[in-house]
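Quick heads-up: it's one chain on its own, the form predicted alone, in structure tokens.
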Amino acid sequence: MRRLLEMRILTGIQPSGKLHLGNYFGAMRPMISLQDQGEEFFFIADYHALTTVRDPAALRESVRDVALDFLACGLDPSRTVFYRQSDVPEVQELAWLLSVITPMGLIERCHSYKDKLAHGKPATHGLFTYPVLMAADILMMQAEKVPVGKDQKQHLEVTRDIAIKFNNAYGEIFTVPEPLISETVAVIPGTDGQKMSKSYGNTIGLFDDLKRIRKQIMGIKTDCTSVEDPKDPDTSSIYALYRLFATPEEAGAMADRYRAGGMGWGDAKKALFEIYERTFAPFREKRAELEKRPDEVEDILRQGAARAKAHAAATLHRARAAVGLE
């Protein structure tokens, strides 16, 4: 088997909010650290986030809003193919390819779909086959390693069935992708304790105002626990968030003094903003220049739409030409 580093990494994120530390831990910093790690290829998901989001107006400025937080956090377009989906028109054209082939059953099962509906989202087609466009995506691009939270697992063995069911019929087309799956990021508790999520207002924004995120710090939910009283680290949100900031040394120190009692919650949090603060202040200095050169964003967006461009043409022909279109 080829090494990681000679691999062929893709992944992408929906432009459908603003982003909070929920995503800069579970998504955005693996990310950005697989950059090292193989020929990476990331894209904003716009014509996916078209099954959710009505407002032209918020949907530019989302995606406008995902450019400005990946590039200030860290992604390089150097070494990262960074684009936007709808720049790769070709992808549409696959997933029609792709959506001949495959079964209804097999979409009728995937999980996503009814938990959306459950949450009131709308019955359309879109949100239906959603999983035969995130099938597009990743064969276009004939990756071969796709990182996944264990939520999105099951997409992406749709993508496996779907690329395998072609390649029985038409050949051998498309890389069988295998999954990324990183242990080492465990659930990002919100302020309320749960699974931080939009969905659940429980979020502590990646960039909003100082303030704004002082006030969210500092209304995470705590027990009743006083001051002199030890507490114990593993079951406290604060610094299930605090840790994962800090470096080891501080983290023990801080879990050393939960234990030791003499520590308030209000502290707690104090030192949580903080480690906050320092931690994303080159972040914000970075994401505030970037801000006042729109063009050069776009630039980026559009030269690494080029790139991913050169190879969605190569696999579209080889399709075309297998199902017998060419």
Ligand code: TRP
Given for the second form:
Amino acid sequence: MRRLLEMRILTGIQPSGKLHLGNYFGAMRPMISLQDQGEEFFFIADYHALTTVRDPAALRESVRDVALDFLACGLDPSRTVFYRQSDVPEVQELAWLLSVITPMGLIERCHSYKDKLAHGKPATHGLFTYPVLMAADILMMQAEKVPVGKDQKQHLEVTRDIAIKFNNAYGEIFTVPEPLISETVAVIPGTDGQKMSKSYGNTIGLFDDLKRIRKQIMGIKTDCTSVEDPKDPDTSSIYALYRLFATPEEAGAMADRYRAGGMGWGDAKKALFEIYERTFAPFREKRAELEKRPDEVEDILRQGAARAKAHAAATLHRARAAVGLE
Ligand code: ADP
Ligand code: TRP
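Starting from the form predicted alone above, please write out the structure of the form predicted in complex with tryptophan.
Up next: the whole complex, starting with the chain shown before.
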């Protein structure tokens, strides 16, 4: 069996709003730590975002923000091929070659389309065929491992089915990818205790101004146990968040303070804010620096796209030849 170290890893994120701590601990941090473990491709899925974002200025701003956020948090563009999806439009042609062999039933079964309709998104053709474009993203780069959240598992199954179907029809063109779903990354709670999500309005920002972050943290819902009462760290979302930032020693010491009593919720929230501030200080500094040099960020994305395009061209050529377009 090959080690992860030699694997080609690919993942993408939609630029559709400001990132929050749930995104950081659930997706960004694991993805950034995989940089040392394989050949990594990471892209900003702006074609996908068009299925839900209708404001061009907001889309541009989100793309820029995601790029800054990831670079500030440690994405290293010399190791990771970091690109904007729409800079590699070859993916659209591949999506077509895949869509003509994709059975309707495969896409009709996808939950995410139905969920999005249930949340009031307009039923468009693009939203419906979203999984085929996602399959093209992955197959284009011949990715072997795709780190995603549990919500994307079905899209990976669709991608595998499409790859197998194409290979059976036309010969071995695509690597059949596998999802890399971290069971250890818990669902990060928001300020109301349920899953942190931009659709629930319960987020704590990643790079909002500090006053706002402080306010979000101080607004985390708590029960009415008094200062003197011992508290159970395992049922507290303040502790669940604290632990993600802390070293094991710090987390252990904080759990002891909860259990001992004498610490109010206000103090627990203050400790969470302080550890956020301490951890993010270098990232905030880096982000502020990068923000002053938008051309440099643009260059990084362009160079990433050039590397991605070389892989895209090779796959597309093989796929076009296989179906009889060349
Ligand atoms: P949101 O729920 O805010 O719309 P997205 O669905 O855009 O977030 O998520 C982008 C990435 O961040 C996905 O990989 C997802 O698994 C991860 N993520 C988002 N929220 C959380 C959370 N509360 N806990 C763990 N991971 C999360
Ligand atoms: N659908 C993913 C999400 O909403 C984003 C995405 C698009 C993606 N293309 C991808 C993720 C390819 C992994 C691989 O989170």
